[in-house]
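In structure tokens, the next block holds one chain alone, the form predicted on its own.
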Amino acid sequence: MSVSGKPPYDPANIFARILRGEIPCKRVREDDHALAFHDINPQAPVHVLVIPKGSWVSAADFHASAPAEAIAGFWRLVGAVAAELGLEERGYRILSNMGEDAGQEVAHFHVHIFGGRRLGRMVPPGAA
């Protein structure tokens, strides 16, 4: 950990050499603050992740640290994917992993977009 209390954030991550171009996707959109792709290991019949195009660990790290117009763009990125692969009609999930508790596997903020069937409860009651 870092002295701020949070990972230091690696730019040999998966995610930022995709941002580098250096390890190809398949993109769904992008733009300025984020690109979208499809997950290599798909858990729904669509499933997007969505990363800003910076150096954040995880979702508290870039709502804290990132400026107002990267927060903005990212989320209406998020959204206009969403309606793009026409999930807004039915329904969609957005998640993000927070810390290795969560089961964050790469040390880059991003969500993930799931839809294209009906996805039941996340943590089944009782669970804790």
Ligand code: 5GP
Second form
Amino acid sequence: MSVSGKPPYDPANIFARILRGEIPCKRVREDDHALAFHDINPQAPVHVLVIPKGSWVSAADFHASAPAEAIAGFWRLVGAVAAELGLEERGYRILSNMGEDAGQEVAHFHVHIFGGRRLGRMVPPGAA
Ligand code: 5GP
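What would you give as the form predicted in complex with the ligand, now that the form predicted on its own is on the page?
Full complex below, order starting with the chain above.
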């Protein structure tokens, strides 16, 4: 942890490398603010990741630190991707894992877009 309590951003993380073009991805859509691409290990018929083009480790970091224009641009791309993939009529789920309890694997803020089937419960059953 840094002095501020925010984990430092590691520019060697896998999504930073995808943004720099060092690792290929199956791109869905891209603009000045964000990149959307298919998850390498899909959990639903549609499973797309959307990442902002900046150095934010998590949802908490992004929403606290990113400029308003970057936040608006990011969420506009999320909506555009869901529409482009034909998910609006039957619906879809947006999810972002933040930190250890949520099992965040990649420390570059991202949201998952899931769709293409009934997605079931929001959170697997367990002790509340
Ligand atoms: P998290 O658990 O951090 O919310 O999700 C990370 C996601 O990134 C996982 O669903 C995982 O399958 C995906 N992922 C990890 N490495 C790669 C990669 O190199 N390419 C792509 N397209 N997805 C990846």
